[in-house]
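Shown here is one chain on its own, the form predicted together with the partner chain, set out as structure tokens.
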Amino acid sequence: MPMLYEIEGKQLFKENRIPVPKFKAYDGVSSIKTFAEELGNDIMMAKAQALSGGRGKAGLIKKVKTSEAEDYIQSILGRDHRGKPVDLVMLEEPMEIENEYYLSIMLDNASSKYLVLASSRGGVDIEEVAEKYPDEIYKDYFSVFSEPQPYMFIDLGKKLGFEARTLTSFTNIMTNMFKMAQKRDLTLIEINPLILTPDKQIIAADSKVVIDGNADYRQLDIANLKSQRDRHTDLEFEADQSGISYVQLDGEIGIISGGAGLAMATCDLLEFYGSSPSNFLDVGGGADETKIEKSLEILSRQNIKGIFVNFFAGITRCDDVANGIINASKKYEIKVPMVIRLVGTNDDLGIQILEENGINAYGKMEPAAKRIVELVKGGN
């Protein structure tokens, strides 16, 4: 599921009019002194971006001094945080804070709803807390055609302790989070912390957002955010570019197949013949000869022993699919290896095309698994 930086939620946020600290991105140290001067404040927050968790524990959120950002900033670019350097430091206005609440609204697999959660107490690991005090997490469903409006939200708000003018904020914040999910097709938007001040301000202090990749074509600008980008490895992204769907593994077989299922199937497959896959590739349903052809393209590239391409096509079509293969060994030097296996729409067509090129392909996949692991085992 594709998550955004805290940053990118919060300037999502900002647009949506759910408040925020005062933030500021950094990809070096230049201009630190002018955001202090800006917040009025000698200390701030610095908070390395990551689209992995446990941040704080990696040292990587930190409150600093305007004269210890620089060094700071400094010593956690570039640094491994979960298998991805460091490239993107947040500065942030530091909150006071009389209580903190945890705040989120996800549109629900089982239910089919929005779902909102709430807790007054937030700031620590919430699912401390479901397991602790399970009565002290409010849940609330609202129909996907819900249109969110102020009064819909007052019962959580009194169960949650606030009143009067917290009350109104909090209600309107909430509303705002619900209609930001639903016009940005956002799956999740959760706080944790939800602030709120000594002078009675509700301020969300980070932002966790996940986004619909399937809703990319109508939320263009969500799309093209550097999160989105950097969700994947270079080479996932190159594939993703092309509608292939790529996971870097790190076996010694590539596989390239159609239908996430089956991309699955067929790499628990080599590892239950002895051998391990080196990626899963799903090049999707009606994948036509040029996905073939460059998912072959961009295995020729990896470093691996063996490449197993297993199709049961239903709505691609195995002609399709051989003149891909076909075209892809003209033009790629394919070192390694290769094992077909090719059956379903137009299967005649596909294997007639291939062993017009001298090529055999398998009808049934486990005998295919087995002799691509025997290839790579060095037996014959």
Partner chain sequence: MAIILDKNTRVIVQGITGKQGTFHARSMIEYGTKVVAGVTPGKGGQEHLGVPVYDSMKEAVKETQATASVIFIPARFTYSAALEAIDAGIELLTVITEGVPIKDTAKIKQRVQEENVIMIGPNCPGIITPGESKIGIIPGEICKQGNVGIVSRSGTLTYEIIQNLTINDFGQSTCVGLGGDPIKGIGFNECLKWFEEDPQTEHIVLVGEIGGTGEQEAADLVKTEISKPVYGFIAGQTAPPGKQMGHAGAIVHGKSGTAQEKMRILSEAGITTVKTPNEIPLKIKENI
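Swap state to the form predicted alone from the form predicted together with the partner chain:
Lone chain follows.
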């Protein structure tokens, strides 16, 4: 599931009337003093933006003075965090804290409902709270089709200890979170911690937001956010823009498959015969010649020793797959050996087209996989 950067999640919070601290994004060190003047504070929080956890333990979150912020930002920009370089930092208003809470709304696949989890023990991993204080985690289920209203969350707010004005603030935040999840096709909204300040303000001090990747076409502004670009390699992003499911790996044989399950089986079969896949690539059902050509164009830019195309065609026609392969192999001057396995609609015609153009073609998967491994390993 595609996760957003904290700063992107907080921007969504602002748009949906969920209170957050003042913040600003930095990919360099200009205008830090201006932000400090806006805050009226010489102290601020500096948070590296990353799509994986453990930032605090890695030294990527720190309270800094204005005079320290520039050096600190320069020290973490470009640093590797769990395989990805840090190239964005958020400076944020520091908050005084009276109490910390945990709050989340997630799509529960088992019940097909939204599951709300809350605890008055925020600021630590919810798993740790569940282990040590299971009775202090409150949960409830709501229909995804419900029209959220503040009264729905009054009991939950009282269990967390809110009363009077803070209870109203809490139920409004819950209502807006619920609406945001519905409107934005979100599978998770997590705030940890949700803080209560000494002047009784409730603020989302952190954000974890996950969008349903299948809803990208409805949420184009989210799909084009920096986090969604950064979670891909260049080739993965390009494939995604073309409607192709592609993940780069580190093997020697590029694969193209018509179906995610078949792609996984193809990867396993190459390993079984002594080689390894350089990628996972699924063009999906109903793939046309254009998608086949685009897939081969992407593989042609990888450092690979061979290509294995494995298709069980139902909606897709095998002759269309074959023609796409022929066109792409000529257009992109593919020099590495290729082996194609086709079965399904018009498979005889597809195999005939390939063989007439000098490309190894099979109707069964095992001999096809064995053959591409032989060719890659130097066999005849």
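Numbering follows the first chain given and starts at 1. Predicted model only: the values in this text are computed from it and were never measured. By rigid core we mean the largest C-alpha set that fits within 1.5 Å across both forms.
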Has the Cα of I359 moved 2 Å or more between these two forms, judged after a core fit?
yes
